[in-house]
Amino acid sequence: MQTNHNEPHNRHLGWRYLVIAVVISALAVAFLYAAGVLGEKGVTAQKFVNLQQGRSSHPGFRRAHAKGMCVSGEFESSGALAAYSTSEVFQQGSHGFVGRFSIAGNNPTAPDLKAPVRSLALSFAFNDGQQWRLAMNTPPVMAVSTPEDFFQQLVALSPDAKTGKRDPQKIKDFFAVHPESKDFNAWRASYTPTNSFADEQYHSINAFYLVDGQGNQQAVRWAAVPNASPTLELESNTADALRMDLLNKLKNGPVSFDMVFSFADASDDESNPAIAWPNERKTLTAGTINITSSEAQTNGACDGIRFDPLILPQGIEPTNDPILRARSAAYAESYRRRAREQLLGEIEGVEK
């Protein structure tokens, strides 16, 4: 059998890589506290992580959304808005990404039909070392419009500690004081979750800003809208009934979904991510994902990025809607313990 001789050296580099990582992430979130980022109730990217981890504890997974699929594919950009953002992605032409599917919750092993939110994640990197992560999930909107009421909402939809369900009285309470909720609760009415993650549609939910040439600014939010036929029935209900589906659709081609922006004007407000804009805001279609190809996100392309919609390219800007700085500031939180937790993983398994 042939001897590796550079393992122990390769061993040591991951180490020191994960290390990085860790410290890297553990300064982003000092820094966005340093901005309070968070508000000025007490509410910490920590308290948000904690309370999405609940009492279970699934080391070096993701705290939301811990269960999903890498995939990978180009974006053929029709250069529809190439003329209000200078962001090499919105050129016309084809821009390679890794991706993720997603269902809400803490569990990596729950059923797929029963999250009652799902998610698709985008990474793009850029020649001249930018990137762009997209972080997109079926609801349109959120239910509220600040940090502290948002986990607050995560408060009453937590489990009761001593049955393990959730409170239906404390959810209504929750809602009934906080009108701005209508948009969701009108979305949340009306949604019923597909068979498939490729028929679904997805939401960027907060408001960033394009930037053209001359520094214009102009609001957009954007969905990604399937272009599949509807799945009717599903070939297995198990737990992993969404892959499966996804897995068999990439055998006849690509799942492909429009990139649509809508463009808010004067009258919306971009920092409210509770409001939905009305439906006969222009609309340009920027262009088409094309995912091409799946694997597991253990071990996969999609598994050590951080989805941040901070994160941005030259050309796109966020607003001031506090929801998304502190998505960032939680985002980050759980990337630093994942990256821990796989850290003293793989220095125990060495170990042994």
Ligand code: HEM
The other form holds:
Amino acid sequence: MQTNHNEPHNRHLGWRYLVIAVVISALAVAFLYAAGVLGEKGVTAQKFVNLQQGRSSHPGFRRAHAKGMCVSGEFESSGALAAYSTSEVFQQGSHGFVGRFSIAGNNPTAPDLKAPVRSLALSFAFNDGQQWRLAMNTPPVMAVSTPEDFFQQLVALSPDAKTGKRDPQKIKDFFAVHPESKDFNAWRASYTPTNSFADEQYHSINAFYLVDGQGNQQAVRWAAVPNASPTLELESNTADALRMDLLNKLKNGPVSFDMVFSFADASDDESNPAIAWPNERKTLTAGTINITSSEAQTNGACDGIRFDPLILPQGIEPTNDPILRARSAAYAESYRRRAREQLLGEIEGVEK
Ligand code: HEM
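If the one shown is the form predicted alone, what is the structure of the form predicted in complex with the named molecule?
Every chain and every other molecule in the complex is listed next, the one we just looked at coming first.
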């Protein structure tokens, strides 16, 4: 009878392969989870930006708020917030900025008047190298409080693969299981888009802390409140109606907004961007934004700026709102894509 001297050795090898296979599988699962491929918790910047850019991305453009125009001007600070924050921006005086008006969506040639959301973003750069970037939208609150739920909201809003159209039932169903969208839907029901970028009100939505010299924190939200009286007639009925209107208004002088800060009290949850704060909250006007000039996005001063809400100067700090981190990561991913395309000359030939 022959004995197999290799048998114990083979059995040993079998176990080794099994252990290696288990370790590799565990690593693969962990990798897929971290990459956001598995599980609801795994929304990533890449998944957000894939969804936002949709099937036909526009090379060289922002993957959200793709259509816009650069503006610049001065913020005249009243000094009213200097006691609450050490930031230079709140010291009385004049602070220059580069900004951008935009409409939501991924299409850089979309008709201005069809967009559900309009936006104003500002970027301040101070002499000591500090910066403040802020992006504001027309709604005062988000519909949901977490990146995961916002992702599902975007899924519900995405066009159906077969019809190419949105399914209103899907978004209805989404809101039905998200009662926290109550404040957003109340705003939506009462909101009528204006005829101009200049007479909209724009909101920070997310809250931040003002921090004074002693380290005291005060949670705030802010709004750019228009000084322009309502624009009764549309400037034009073309796809660029809002841009044409702003260009005309700027010929007659600055377009201005007051920067009004609302102060949270102990009963407000500053980490939840879906819940409106009561109107009775204390407010202070930090100063006036005067927009004095504009230029096209193409090669404009705002094109290379991503308005990442976590780029903050000393004296302004983020709250624990998880949306802020998700935004920061998504803006970087969108920027990475468009910067690469611009570098390689893969830019769509349309006016930005
Ligand atoms: C998780 C939630 C959000 C995600 C994933 C998201 C994603 C994005 C992305 C990818 C961009 C393009 C960035 C670039 O290429 O520079 C963008 C732009 C923008 N977002 Fe958001 N966003 C979110 C929430 C918000 C909220 C709450 C606001 C409200 C203040 C907001 C306001 C804006 C504005 C104003 C712009 C255009 C900024 C500009 O002019 O470049 N976003 N967003």
